[in-house]
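As a starting point, one isolated chain is supplied in C-alpha cells, in the form predicted alone.
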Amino acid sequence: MAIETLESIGLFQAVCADPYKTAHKASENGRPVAGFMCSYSPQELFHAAGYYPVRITARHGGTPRADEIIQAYSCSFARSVLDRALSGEFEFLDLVVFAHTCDTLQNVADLWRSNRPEVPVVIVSGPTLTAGKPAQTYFRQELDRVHGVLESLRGKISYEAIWDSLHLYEQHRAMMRRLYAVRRARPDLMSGQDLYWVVQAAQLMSPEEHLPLLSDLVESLEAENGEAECFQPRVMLAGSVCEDSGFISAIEEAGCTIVDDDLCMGSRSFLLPEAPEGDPMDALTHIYFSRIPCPAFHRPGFDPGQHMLERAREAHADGVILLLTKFCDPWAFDYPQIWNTLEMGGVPTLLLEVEQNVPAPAQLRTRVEAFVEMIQSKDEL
C-alpha cells in the first residue's frame, strides 16, 4: 500500500477514533449541530439550512436508563441511541432527525421528544409505499413541511442554498461509488477494515470537510499497478447498521475478503439516484422517493432477493453475509427471500444475528471461519 494511502486512511481512522470530535468543533465555532437517525434523512435540507450534519451511533455498554422506557424487544441500535440521549452524551446537538422507517425508532423519536425537550426533534415521514404519483405527492408536501419548520429555526433557506447542497453531496457520493468499484476491482489495495473507517468518518464529518480527503484517497488507488491479488473467499456483507468495527475485522480474520456491501451505514448512503435539474424540492423528492428502498419500505416489483444476487455478482462474492440486529423486524421479514434467491442463483448465504452495543463474539468468527471452508469446499467440486 502507498504511503500516500496509509496516511489517508489515518486521518479517517483519526475520526472514528474519536467521533464527535468534529462535530464539537464546529459547535465551538458557531455552526448549530444536527444529529441523524437514517440515511432516509434529507441531509441536503439541513446542510443547507447551515447546520452540521452528524450521524448518531450506538456505543457498547449496557442501557439501563433505556431500559426502564423501552419495550425490552426493542433492537439494540434503537435501545443504546436513546440511552446515549438520556445519559446526555448527546448535548451538542442543536437539532435531532428522524426518518420515520421502522416503527421502533418513531417509538424513539417520541421518547427522545418528550424526554430531552430543550432539543427540536424533527421527525421526516416519508410513505411506506414508495411508487405512485399520491405517495411522490404526499412526500413532497413532507419535505415542503420541514423547510418550513427549519425556517423557523434558521430563516430564510433558499432555493439557491438547497441547490449548492444537492450539488455537495451529488459530488460526494460520486466519489464514494468510485470508492467502492476500486475495491471491488483490487481489494487488495486496502482491506474492509479500512474501507470502514472511510466509510464512518463520512457520516462524522461534512462533506465539505471529508470530499477533499476521500478525493485523495482514491485518486492515489486509482493510481496503483498490478493486478489484482486476492486469495480469499470474496464476500459481501448486508444488513442494517454495522456500526462496530470489531465485525468487519472478526470476519476478515476468520479468512475472507469483504469486496462489497449492501449495509445502511454503508453502500445505501451513496447509492443515491441523481438529482433532476429544476425545483431543488423536487430534486429531494426524487433523490429519496426513487431510491433503492430499504427493508422498511416497500415498491410494488421490487424484489429484495433479486437486488441482493446482482449485487453479489456485481462484485464476483463467492458469498453473503447477512448481519441480522436482533429484533430488526424489516430485515428479519426480507431475509427468508433474500436467502432463497441467493441460494438459487448459487451464492451461499450466512446469517449472523448480532447486537449492536457490544463487541463481535468469538463464536462470530468460528461461523464465518466454516462459512469459509464451505466455499472453497463448494470451489473445489
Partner chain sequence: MSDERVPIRSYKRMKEIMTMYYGMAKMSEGTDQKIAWITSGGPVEILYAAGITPIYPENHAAMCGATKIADSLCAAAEERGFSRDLCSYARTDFGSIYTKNSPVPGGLPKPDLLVCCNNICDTVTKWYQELQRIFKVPLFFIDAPYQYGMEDGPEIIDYVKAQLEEMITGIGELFGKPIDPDKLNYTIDISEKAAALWREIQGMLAHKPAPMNSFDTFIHLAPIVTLRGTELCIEYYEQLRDEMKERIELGIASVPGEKYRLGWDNLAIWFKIKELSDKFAVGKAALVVSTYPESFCYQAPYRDENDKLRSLAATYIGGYINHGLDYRERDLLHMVEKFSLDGFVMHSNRSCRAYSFGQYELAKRLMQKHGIPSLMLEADMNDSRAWSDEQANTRIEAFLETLAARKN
The other form holds:
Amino acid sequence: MAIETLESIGLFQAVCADPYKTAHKASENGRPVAGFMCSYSPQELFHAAGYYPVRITARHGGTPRADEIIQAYSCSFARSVLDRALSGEFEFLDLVVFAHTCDTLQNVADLWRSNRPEVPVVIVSGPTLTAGKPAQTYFRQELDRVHGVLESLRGKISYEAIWDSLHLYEQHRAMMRRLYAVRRARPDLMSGQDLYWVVQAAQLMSPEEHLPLLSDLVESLEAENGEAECFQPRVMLAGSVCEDSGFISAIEEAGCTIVDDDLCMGSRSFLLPEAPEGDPMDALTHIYFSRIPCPAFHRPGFDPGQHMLERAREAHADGVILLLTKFCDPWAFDYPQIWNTLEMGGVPTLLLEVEQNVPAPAQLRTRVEAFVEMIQSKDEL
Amino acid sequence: MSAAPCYAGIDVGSATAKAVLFGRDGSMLAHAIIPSGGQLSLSAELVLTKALEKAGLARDAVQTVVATGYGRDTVTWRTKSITEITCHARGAYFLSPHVRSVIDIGGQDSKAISLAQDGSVRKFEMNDKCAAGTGRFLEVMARTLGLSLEDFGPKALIADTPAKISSTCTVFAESEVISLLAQGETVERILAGLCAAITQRVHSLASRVGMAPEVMMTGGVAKNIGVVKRIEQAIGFTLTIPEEPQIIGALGAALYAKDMG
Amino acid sequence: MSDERVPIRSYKRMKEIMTMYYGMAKMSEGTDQKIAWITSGGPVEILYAAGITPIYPENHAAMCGATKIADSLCAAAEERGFSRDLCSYARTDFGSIYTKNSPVPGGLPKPDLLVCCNNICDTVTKWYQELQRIFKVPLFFIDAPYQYGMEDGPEIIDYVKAQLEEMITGIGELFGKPIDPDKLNYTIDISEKAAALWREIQGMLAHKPAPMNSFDTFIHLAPIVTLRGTELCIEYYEQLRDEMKERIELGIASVPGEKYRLGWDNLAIWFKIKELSDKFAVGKAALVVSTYPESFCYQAPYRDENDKLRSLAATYIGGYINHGLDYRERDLLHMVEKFSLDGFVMHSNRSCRAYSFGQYELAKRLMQKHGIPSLMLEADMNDSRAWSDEQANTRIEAFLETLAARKN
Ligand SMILES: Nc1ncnc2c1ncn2[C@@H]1O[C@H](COP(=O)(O)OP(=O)(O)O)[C@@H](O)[C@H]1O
Ligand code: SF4
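What about the form predicted together with the partner chain, after the form predicted alone?
Now the full complex is given, and it begins with the chain already shown.
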C-alpha cells in the first residue's frame, strides 16, 4: 500500500486516540461546539448555525456517577455518556443535541439536563413514525422550531447557509460511500481497523476538516491496481454499537475480514438519500424520512431481516456479526427476525452481546473463531 | 515401536488436558486425561505423551496435531487450532449422527450448540465471563462440603426437593451454602440445590440456541448424574452421555487432524 | 375496630365480566366478527364504533403473570431468540402465541388487525412490529411523540388527530364499511364517561381511611382498559363506585388501622400482588394512589365539545409516562397533596425502561425538594425469576420503620 495512504490513516487514528482534541481546538478558535447523541439529529442545521459538530461517545470504565441516577438495566451507552456528562467531561460543549429515539435516551435527555444544567440541551423531538404526510408535517414544524431556537442562540440562519451545510454534508457522505465501495472491492488495501479509524474520525471532526483528508485517502485507494486476494471470510457488522471498543480488531484477529457494515456509526450515517433542491427544511425532512430506519423507529413495510440480507449480499459477505448492546431493546426485538431471515437466506450470523464501556472480552475471540469455522465448513460443502 | 502414523487431537481445558489418537484406518488408538497444571503447554505435552504410551507409539508417529480448548494457542507445536465449539460438535456427531444438540459443561465455560443435519454448527452460545454454571463452581462447592466429585451427583439425587440457592456466583453461593448448613439444611438437598442452580444457567443458554433431539452432553460435568438429571427435566429430553464425555472435544480435534492427513 | 379486611364485593362481577369478555372474543375467532389487538393506550373507541372486538395483549400478559404462568411463557419466547432483558409482557405474549398456553383456553383469538399507539413506550412499537410479522395483518400505528415539555402544543394534537383520521378511513376501507361518525361520537362520549367514573373512584381513595387500595385498583383496572367505550364498562364502574361510597359511609378501611398512606409508581408486580397487599396491610400502610391506573382516566387539558376527535387526540398523547420528568414530578406532588401521602413506593421495573429510568431522579427530587421519602423496589411486573421475597420483605419493613420514625 502506498505510503501516503498509511500516513493519512495515521491522521485519522490520531484523531480517535484523543477524541475531543479537534473540538477543543475549534473551541479555542472561538467556534461553538455542539455534541450530538445520535445520527438522527439534523446536523446540517446546527452546522449552518456555526457549530462544530462532534459525536457524544461512550468511554471505557465504570459508571459510578450514572449508577446513582439510572438503573443498572440501562444500556452501557446510556450509562457511559451520562457518567461522562456528570463527571464534567462535556463541559467544553456549548450545546448538547438529543434526537428522539429510544425509551432509554428519552429519559437520559431529561436526566442530563436536570443534572447538568450548565450546558443547554436541545431535543429534536422528531416522529417515531417515518412515513406519511402527518408525520412529515409534524417533523417540518419541529425543524422550524429548532431553527428558531438556534436563531435565538446564534442569530439569523439563512436558508442559503443551511444549503451550504447540506451540500457539504452530501459531499462528505458521497465520499464515505466511495470509501466503502473501495473497501468492499479491495479489503486487502487496509485493515478493517483502519477503516473504522476513518469512520470514527468522521464523527469527531467537522465535515470541512474530514472531507479533504478523506478525499485524499479515497483517491489514493482508488488508484491502486490489482485484484483483492482474500483468504478470510468476508463479514459484515451490524447492530447497535456506536463506537469501537476493540471489537473490530478482536474480530479481525479471530480471522474475519470486515468488508461492510450496517452500523449506526458506520454506513447508516451516510447511506442517506440525496436531498431534493428547494426548501432546505423540506430537504432535511426528506432525509429523515427516507434513510434506513433505525430500529427505534417505525416505517410501515420495512423488513429489517430482508434489509440486512440485501445489504449482506451487496457486500458479498460470507457472514454477518450482530453486535447487540446489552439492554438495547430496539435491536433486541428485531434480532430473532433478522437471524431467521439471514439463516433462510444462507448467511450465517453470529450474535455478540457487548457492553460499550468495557473492552472486548477475551472469550469473544473463541466465539468469533468458532463462527469463522462455521463459515468455512459451509464453504467446504 | 511401530512407525504407523497417527493423528492427535489435544484439548487443553482449564481443568484438564485431554488427548485422543487416531490411526490411519480411522480407528481410535488411545486417549488420556490429566489435570491441567499452571503451564498449559506443558500439560499438552504430558497428555500427549501419556496417550502415546497407551497406544505404544513414539512421538514421531504423530503426523498432525489439532489443538482445541481454552489453551489451544499455547500449544506451539500444533498443526492447527480449532475452537472447542467446532470440535465438540464434530466429536459428538461422530459418535452419533443423530445428534442435533450438544451441551458441554467444562471447568470454566459452558456452551450449547445446535447442529445441522450434516453435523455442521448451526448456532451456538457460550456462558459469559463468570464461573457460574460451570464445573469449577461445583468443584468449589464439593470442597466446601467436604465431598469428592464422584459422590456429588449420586448424593444430590437422594433429595426429593432441592434447597433454594439464589446465587450462582461462586463467592456468594459458597457463603450461602455455609449458612444453609448452619440452618440445618441437609447436604443432599444443598447438593440438589446446586445442581438446580447450575441447570438454570445452562438451560438459558440451551434455550437460546434451541434444543432438538438427540441431545448429547459432553465435558466433565456430564459425569455428574445430579446435574444430568436436572438438565433432562429442564429441557424435556433425555441426554446421551458418551462413555467418556470429557474427551469429546479432543476426539473432534483428532478427527480434524485425520482429515488434514 | 377489627383487623379483618373486608373484601370488595364487586370483584366477583368484574371476574364475570372479564370471563365473558374473553369468552366471547374467543368464540368470535373464525367468524365474521373482526378482532383487533391493541395496546393499552390505543384509541379503542374507533374499534368499538366499527364493531370490532378489541383484545389487549398487555392485559392478557398481566393475567398470565397473576396466574403464574408468565415465567414459562417468557422462557418459550427466549427460546425463539428474544432476549431475557426485553419487556416481560411482550415475552409473555410471544410465548403464549407459540405455545397456545394461556388463561384463555387455546390462547388469545387471532387478530384481523393490529392497533399500536406508542404513548406508553416505544417497546410497544417493536412488539407490534413483531406481531405484524407473525400474523401478517394490517397494523395501524399511532405515533404520539414523547413530550419533553409541560404542555402539549397544537402541532402534536394535530399530528395525532390526523393519524386518527387516517385510521378511521383505513379501517373503513379495510372492511368495506365506513365508520359511522355518530356512532364514533357516541362511543367517545361513553368512553369518557367511564374514564370519569374511574377517576371518581380513584379520587375516593383520598378519603381517610381509604376504602380500597392500589393493589385493588390494579385488579379493577381490567374493564377500563378493555371495555372503555361500552355500556358495560359504565355499568361496572357505577357498581364499584356505589360500593366505595358505601364503604366510606360504613367506615370500612381497605387497611384496617391505616397508619401510613403511600403512592405507587409503575406497573404492578403481578405475581406478588396478593402477598404485597398483605405485607403492606400488616404494616398498616395503605397504597392509595398509583401513577399507573391513573393513566386510564387521563384527562387532557385540551377539550373541544365540537371537535371530539381532536379532544380524543389530545387524550391519546397520554399523561404521566409520555411526559418528561418535570411533568412527572408535578403529577407526583399533586398526588402527595390530594391523597395526603407519607411516601412513595417506586417499583423499579426491569421490563419497563420508559417508566423506570427517571425514578431515581424523581425520588431524589421528592426527598430533597419536598421531604417525601421513597422506597425503591427492584422487580419486574411479570418475570418472577429475579425476585427474592427475603430481600423485598426486608426493604419494605425497613421503609415502614423509617416512616414510623418520621411520624414520631
Ligand atoms: N468424576 C466426576 N464426577 C463429577 N464431576 C466431574 C468428574 N470429573 C470431572 N468433573 C467435573 O468436570 C469439570 C471439568 O470438566 P472438563 O471438561 O475437564 O473441563 P475443561 O475442559 O474446562 O478442562 C470439573 O470442574 C468437575 O466439576
Ligand atoms: S444502544 Fe439501544 S437502548 Fe442504548 S441508546 Fe442506543 S438504541 Fe437506545
